[in-house]
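Here's a solo chain for you in structure tokens, the form predicted on its own.
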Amino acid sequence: MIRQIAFLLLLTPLLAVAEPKSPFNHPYAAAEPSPSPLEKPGCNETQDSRVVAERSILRVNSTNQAYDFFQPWLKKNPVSRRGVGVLVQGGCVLVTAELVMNSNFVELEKATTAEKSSATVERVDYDCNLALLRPNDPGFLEGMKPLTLEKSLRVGNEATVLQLEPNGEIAETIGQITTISVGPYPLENIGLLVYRLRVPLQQRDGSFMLPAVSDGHLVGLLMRFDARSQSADLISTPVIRHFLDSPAKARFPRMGLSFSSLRDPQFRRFIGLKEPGGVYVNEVSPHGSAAEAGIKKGDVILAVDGKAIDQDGNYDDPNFGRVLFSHLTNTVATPGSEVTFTIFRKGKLIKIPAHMSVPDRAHVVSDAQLADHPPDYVVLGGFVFLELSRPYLQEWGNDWVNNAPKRLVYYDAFQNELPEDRGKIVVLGRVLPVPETLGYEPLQNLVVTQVNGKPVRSLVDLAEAAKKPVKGFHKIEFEEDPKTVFLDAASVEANQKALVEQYSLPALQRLKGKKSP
């Protein structure tokens, strides 16, 4: 439990400290017991609700076209996708970022008059798997009314979620939130507020990704469903909020810390602490805002802002009930913004100001997602090298974490306990059958330390070692069997020409999104 919870706290996979039983195991901690099932679960067609759907809520077709990661110059066939998106003030409409990640095309049709209209997507945070979609027509919303967000929900409240018919009929199915807590989001596994919410859906549009309401006013969107416990996920109006009085490029926070929980009374004893509450720093992230503001190792958080931190690291929220103290810094705090911690330090209470800031991707060493951008690639003599991240990883199906090579695995797991100046992870992805390669075919998934005697921490190092062969050759070292491996420079430059044709490349590298001369 203590592990779990320290997980929710962190930054992204990379400037996470936590020690999770399972890394890719994030259960929820939850803030209230579950209540008694629902007594009757199933449709309701108030005026109210469908005056509300027809008014706001718009379907989405979205044709998406992610890279493929083992052919990294190439793109895998298109997929169409289709969800359910809310109008807001601003005349835009918001979806899940997951609907629209990789588009290629986006279309807005209304639901009563199918009417529709081309879109773009002016805005997208994938920290909280949000989106804004903007119509192409300036005056296809015409007519429609935004909604405004619920301002409070505690447990055992009612939502209603909304579907759309194929021939354009609102389906309304009432459900009950069973636990506000803090949980990860999908894409990031960044900790945001989450609404669960127990609701007996079926599936009708081809997707899942859809708004909930109340009395009126949006609730949150659907990001995930488990048809056998018939619960839903959603991504909460303070989450919403955040993202839509942000400015555009302003992320979410984190604290860069872990933390566990001071139940034991024995170590309590031990750090000489009395105060009724507070959790233990474990581990900070050296380039977060907590070690920024001076926390550190083995203190004891007591407070936020304030407000008393629990034995578990959950307060009092006045709406939601008791939720990790996470919400403050990554939710309610914004860049910029200062949050005080009452901190417990070698037997004496200290107030931190810490200052809070998103995270440093120049750190990240496996990034959890790559959307909407080509990955780099560098290509030598039918090598082909890229940096490890978490799509690379997914190229091994759903039950990845089981079946992608293991180190592999491990370093995007735990990349926050590697080196300080490690840098990013370049890898032998897969070896294209030319005459240089001859005998090498089958090697994959290496990773990569040094060529031609440079240390390789990315693949800019990779690309600038290779201009410089040792003794006509180019000598690539590896950390796993065979450790290091020969190809003949000259024949590798005599037939790049030969290798782009037979293979259809658009360029020999691709580096921060910009091909090689």
The other form holds:
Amino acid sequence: MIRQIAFLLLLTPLLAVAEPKSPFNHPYAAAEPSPSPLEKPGCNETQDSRVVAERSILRVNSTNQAYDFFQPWLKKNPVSRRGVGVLVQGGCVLVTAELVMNSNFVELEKATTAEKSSATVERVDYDCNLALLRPNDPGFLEGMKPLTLEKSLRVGNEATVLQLEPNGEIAETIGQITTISVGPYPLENIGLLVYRLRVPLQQRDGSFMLPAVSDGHLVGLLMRFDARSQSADLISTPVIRHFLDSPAKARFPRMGLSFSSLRDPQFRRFIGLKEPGGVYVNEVSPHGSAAEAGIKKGDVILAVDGKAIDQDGNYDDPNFGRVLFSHLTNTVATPGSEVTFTIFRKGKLIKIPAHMSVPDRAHVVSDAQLADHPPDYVVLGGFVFLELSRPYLQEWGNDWVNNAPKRLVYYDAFQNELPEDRGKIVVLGRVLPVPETLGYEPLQNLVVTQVNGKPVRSLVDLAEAAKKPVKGFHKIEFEEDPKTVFLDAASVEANQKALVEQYSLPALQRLKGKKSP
Amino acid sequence: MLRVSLFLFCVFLSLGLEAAEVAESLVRIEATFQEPNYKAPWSPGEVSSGVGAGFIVQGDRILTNAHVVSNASFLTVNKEGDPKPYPAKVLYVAHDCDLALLSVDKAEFFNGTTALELGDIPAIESLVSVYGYPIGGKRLSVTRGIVSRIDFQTYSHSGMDSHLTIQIDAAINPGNSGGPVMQKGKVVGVAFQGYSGDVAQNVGYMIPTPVVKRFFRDVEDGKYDRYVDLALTFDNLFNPAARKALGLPNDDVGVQVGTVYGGGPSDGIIKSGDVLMGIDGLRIASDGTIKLDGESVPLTEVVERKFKGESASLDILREGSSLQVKVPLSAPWPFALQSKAYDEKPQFIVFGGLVFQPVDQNFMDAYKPGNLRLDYLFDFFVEDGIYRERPQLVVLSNILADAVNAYAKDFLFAVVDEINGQKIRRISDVASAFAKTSDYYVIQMLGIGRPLVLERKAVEEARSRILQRYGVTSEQYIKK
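Target state, the form predicted together with its partner chain; input state, the form predicted on its own:
And the full complex, kicking off with our chain again.
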């Protein structure tokens, strides 16, 4: 132990000299061996990308603070994240949305001069995990050059991942694209095109949110890195291009259907399908693009925009090889554009044009993410109510599927199967004990069905119903035991101030992100 | 969740005066088990053996724990000092209260033995002695301790049932199971479960005599009926507003009914929201307790002491008016799904290499499917009334890989909804659906749009091939 401490003391002054400007640094960063030969193989290419990089990449520091869904009026401790952003056309810096999710303060920093400017998140899309930042100092980016997206990668191509050393030096690591496929993106339930890169990255500057370039063009942004298999998942060029080209609000359209493969020859014979390939439509979600176009459960999708679909749902892309057809419908297509489906239905081939649309979040029962939005809540006489969402369940940690209250997990998992008018799932999250809640202290995570005789399908419903107590009582009904509880309405009203003071509540409710006293 | 470990026991020798007397009644039970294999339900299961304790009670019978003799295919008993093992048989077994009565064919076994007498509930802090054969040696071990607590506890043998339990601080270790706990020459309990040392120290549990006596009375008619239940939940009524809203005075009487389980004995008699004021003339306090024999006990104790066919009289308050109702008591079956089952062969059907099984606790313990939809249907089987539409959840539990089922993997652990349009409510429905000749067998699963389809020809072709390759000795077992 003693020897270790002595070593650290010895090291500290050295570090201070080596990198006076980076408070977030790993203390051993300076002790790391110099880059291995693997990282600097080709001289010419390296030189080029260095020049490009110096003029086009910036360090991005973001202080993020998420809401505490157990106490929705509070924010959690701030967390500092850093990554590397890329200057793109239009004077904005492109980063992953994850980097600036729930950000309080974003700062751009020039790699070599350490010059800083605060920045504003101009646009963020959690579907594709991308955000655009604009420096608050208008002259900050002068002299820098935006990167373009003119290159499309294929399997086997090389790409260079750019990292910044604490001293501003650019570290380049070359990797090879091993797979291009439609895969899950981390923040929303959507699959978009992903480049998988095999790349021996080292931890530098505490972040793997990094750009990848090729021949001086931006080709992707790193969003995941698995150190064990040395494989990185990149937000792919077409996804970035779709994000940059879309007008501010429009996002990635979705089909709104689930399908399964048609590999089983017995099943193919059963449905009388003689054409090759095709996938079977399992479910069509109401309100989605597919439902609006009249695609039905049991249909077989044989082609999309004339491109044949194989038995697993892949089409042959001239650039990317065999990829899932959803790339055509959610990335190649834009909201409002038309996609034509060739469908096999009851022995006949039909063509169905579909207008691709972005799903309306109003229909979502349990939101997958609520980044940047203060969660709504209502406190009534010590009862804390909120709407079920994935972030609420995620408060139970990484293994929330097993640890969170089961009924809530099932509501989230099978939300698409609920009756269409089910609305939001309003939950009594916890009880802040006050005299009115005597005997109810242990209640938690109960699903509310009615308040004062009125059905509750949203927090707004609940807040409205709470305005009209029945015979002097608030009667609250749950799906689980105890099915019914009562609060003395007059007493709740009279003791509001005491409740607010006792638990330091900023407000008794926040609806649609707005506080009211 | 604390892990309760069950104890099984060992050998013996007389110690001291009292021990010598008890020795005349103590029995060592050796059991050969054949635990059913839920993952290969056609196989008779692996053979293992275990040893437990028991003691002789009136009528030349041996009392022990149910878990000592569960799944036993062969039993022998030994008296102390007599090396000869005698084959024994299970007369009655009560898995819901972990008790069993054994008989010995040869009457000579009982020569020179003394039947132990049952006493009452010992007082808190009074001394008791525990007899058994716990680990740490081969001979009889006697440990002493005091009665620490009298309370309701879950009986881990079934995992679902809670009954009156007495906690003692005498060292009880694996090997004490089925042994008597004595006080003043009488049995005051049967040692049966405890916590492993890394969870709690000096915490052992015994089955008290009211539970034992109930078991004896239940089997008087020649068969064991399960415990009966009201099949409802209730919640405290401390809250002044709730009391006022329900029209109750501030006298700490009454509990509010939460859920009344459909198909249970209270269904149609008691409603959710009713206030239970009294049971069999005893006042129910607002925390759900009643005064019985001078002790404050949960109101369910009244029901615990009753038998199938008897009824409980309840004073209830419904929307402000008082009424008295009679609930004829029975054992609601849907709960059995979530109890561990013993002495039962797993039911199954093999068709086209697909194995279908009804789901119960044993199935879930064996497979640990980790399938969210199945978990939901199983966990909320009773609460959400899933049993009403589906008395059994039949799942595709296993695939004996073959060309005929090469693409069935996506359907593993899915619950079968329909086969060729026929609703599947129990495993026997699967058998009858497959028995009807059809070119295609269309198996529709819950929550999966696409059905699983098998061609009759392919199934027939594969049949003997699959049975032979996987050593499947029987294609189905369905309990009558």
